[in-house]
Amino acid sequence: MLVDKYFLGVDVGSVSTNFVLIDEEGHLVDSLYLRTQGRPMQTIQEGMKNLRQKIGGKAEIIGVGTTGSARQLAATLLGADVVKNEITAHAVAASRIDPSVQTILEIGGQDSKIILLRNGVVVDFAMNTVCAAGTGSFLDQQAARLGIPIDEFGKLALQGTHPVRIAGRCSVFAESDMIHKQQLGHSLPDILAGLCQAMVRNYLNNVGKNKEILGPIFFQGGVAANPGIRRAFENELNQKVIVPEHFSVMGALGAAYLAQEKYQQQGLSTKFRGMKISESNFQARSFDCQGCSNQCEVVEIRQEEQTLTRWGDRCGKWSVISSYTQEKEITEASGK
């Protein structure tokens, strides 16, 4: 019996979880987004097990890459073979894309950040988690107090003739500038077209800042399905501005070509734990060491009654243990 073979690519974030399959050839097969809703260990079991009712019984995987910030919890449930940033994941797939790109924007759920390659290679980045303004959640927050759906937002940004000026430098700021203009009387579609400029200029005055910009340019993450920020990146960069075609999906989808990567380079069979590992049964706990004046939190992944990782302790005390673990350990560690 012929086995499809594939590659996992899995993008865990505060907002979305984000999964790939790719074939031996690095085509996409199948993609899945669901909200993390602050439950990444549930949301990673319940992706896989839609996956696993997706590609049946006649399929294996033979590599799995992680990425996003909780990517090492991640790699921890499923078994992976590689772990890497968003960074790094990103550039990957853009570049498989587009070889010759050389500028990767990308806004997601609660953080941006821009990416530079010359020649296929990161020379820069950078990133903003600090503040909401400009990101994916605070469309979604204005789009609802508008009564607008979210989906809508960009098409009626482009209608806007217009745009007022907002600022944008804070999503407080930013809020009540939008209801003061709309107390002014100024329609629906120019406020909408002024946000995304403010949203825009804010993302380029800060994450972009001294950043030397060139073509070809992808926009990638969340956000990129808002027709009206993409305008007003072109408008401000004066450049053509390319939303690939699974701009949502670019991090899980660098993840999987990187674990194909590592397949064709090295040839290992994978450490992928299984797709029934939605049915398993996963804790996550923490406890305090007491061995040392830094008093790490030191964070226990287990399933069932074996320990499967540690994390957390600068000095490698509690992640080098052994993979079984009793409770006498802890109880010491924490001084209980």
Given for the second form:
Amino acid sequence: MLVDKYFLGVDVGSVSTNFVLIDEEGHLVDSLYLRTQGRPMQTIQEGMKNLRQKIGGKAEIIGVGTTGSARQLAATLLGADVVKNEITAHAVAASRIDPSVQTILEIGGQDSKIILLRNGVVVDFAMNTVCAAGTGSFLDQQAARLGIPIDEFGKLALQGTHPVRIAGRCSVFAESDMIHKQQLGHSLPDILAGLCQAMVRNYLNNVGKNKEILGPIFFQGGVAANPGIRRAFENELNQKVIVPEHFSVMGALGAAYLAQEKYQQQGLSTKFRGMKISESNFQARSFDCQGCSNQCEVVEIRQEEQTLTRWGDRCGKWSVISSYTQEKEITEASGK
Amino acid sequence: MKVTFPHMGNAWIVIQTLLECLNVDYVTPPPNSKETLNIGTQLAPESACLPLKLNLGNFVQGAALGADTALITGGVGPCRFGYYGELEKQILQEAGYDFDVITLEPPDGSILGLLQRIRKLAGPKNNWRKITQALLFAYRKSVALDRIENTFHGYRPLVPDSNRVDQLYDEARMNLLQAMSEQGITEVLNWLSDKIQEEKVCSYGENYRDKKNTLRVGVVGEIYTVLEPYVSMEIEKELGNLGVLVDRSIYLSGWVGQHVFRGLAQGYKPIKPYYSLAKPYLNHFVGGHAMETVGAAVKYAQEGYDGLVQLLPLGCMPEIVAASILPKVQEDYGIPIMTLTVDEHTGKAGVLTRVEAFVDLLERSRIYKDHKEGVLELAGR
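Having displayed the form predicted alone, please output the structure of the form predicted together with the partner chain.
Entire complex below, previous chain first.
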């Protein structure tokens, strides 16, 4: 029987959890964009369930890569071959699509970053540090407050002809400034366009500070769906800003590419734990270790009464159980 | 009088030795933890930098163990740390802790003033000969301690078992803590180098990595942030575990020698050479360690290091000056520099993500330089 072989990339972020399947040649076969809603484990399971229905029984996953803030968790649940940070994953995906790309603007749910590449190599990057103003969560919140669906936000912003000036330095002040501007009687599109400009200014002043932004520029991450923000970037930078086709799942795509590269280089068999994990019962719990004065917060992930992994301890007292052989034993016991 | 003191990395081992040699009654506060920081954050003004908050937490935790006097070093120049001794005394008194604070610093640059403070700490029982001996011994121990730390920075990236390295490091520090003679210190250093040699051959064998292939990263920045692992999120250890050879620009003995004893002692990794190296970029003192940071960055760049990490606490003026100069060094020498700012809101996950991405960046650009391959051929490594 002929089976299709795929690489799976998973990006578990604060707001969205994305899945990407690529075939052996690296073509994107399927992608999935789910809301994490603060429940990463359930969302990963839900995604796997969806994928299983789509690709059915004749598919085989031959490599898995995870990225995003919950990459370790995802790696444990899925059995990943490559675990990489978001910056590398985004850079790999972008330069694979266009090797000449020199700047990546990425705005996600709770963080935003800028990545500079020269000749296909990351030479510099920055992430927002303490402030969430200008990230996806903030836009979500404001759209909800104004009673407009987030998908409409950008379209409405594009209709603004005289964007109002909004203090974008801090999300709390931006909100009160917006309310003030509404009460003065400015139109909704003008306020939204103003908000887009404020966000872009804030991004360029904080994350993009001291960075040499050269084209081609890619704009990716969930917020790239918003044409208002994209236009604001183009106006501010005086350059064309490209939103790649799969902008919302670029992290996952990068992770899938990384899994593919590893497979091609080393040809190892995958640690993937099977599509059936969507039916398993996973539980997480945490406790403070009382072993010494460090009092590490240890997190434990369990699947059907079996401990999959623990982390958070500094000394390795708790995390040693997560050796590969033990994981495999657990998988076998749970009937892969 | 029962003395307590703030934590700064391994400094407690040296301070404890000094106080023991002088027969001063003391308590060592528990190591920095979430609780220490919570106490400090409640007492300190919100905009104060992280060291002040942790110092206060240390003193309160020391007070719970019976301490009534705080020992702290001071500084000269525009860094806020210089008046933390006074500030901490007032904050503690307002919070109801009747603390006396002894600030070890040369007030207005006067060595005589420093001696008077040492006399106050040592009490009338000790004569100057004994005090000098105690200071010298503590200083030698400090140099040995710095040497041990540096040894581990070089050793960690080469071995696969990071937990074993942690154990060995703890063992070495405890042995040094107990050494109470010059000979004892030498024995600890010899024991460590034998032990490392033995484990290299017996435990790791072929798994022992080749030093030639490791990336080299220099760590520069504000001394407290660099030295105290709780604050730096153990960045040196994390880099080491990722297979990176770390070299740190400043060590305790070098700093104490230059700043408290006005250059009378040079310590391990003397910081004096940094001043002339910093000259083309920053030619006068702006407080704190800005000149050391810039000078060290130039030194590492000239020595062909792969990258640099600068660490500073949020709101640290001298380091902000340095941070705005470093891009020039980066440009002149083509060395990637990452600046990390930490405060009580910093999460370890965010720091780790940046560190990982930085190491990827260095690895890929190095291989690119060697083989002229693109990033794609390197994926998955």
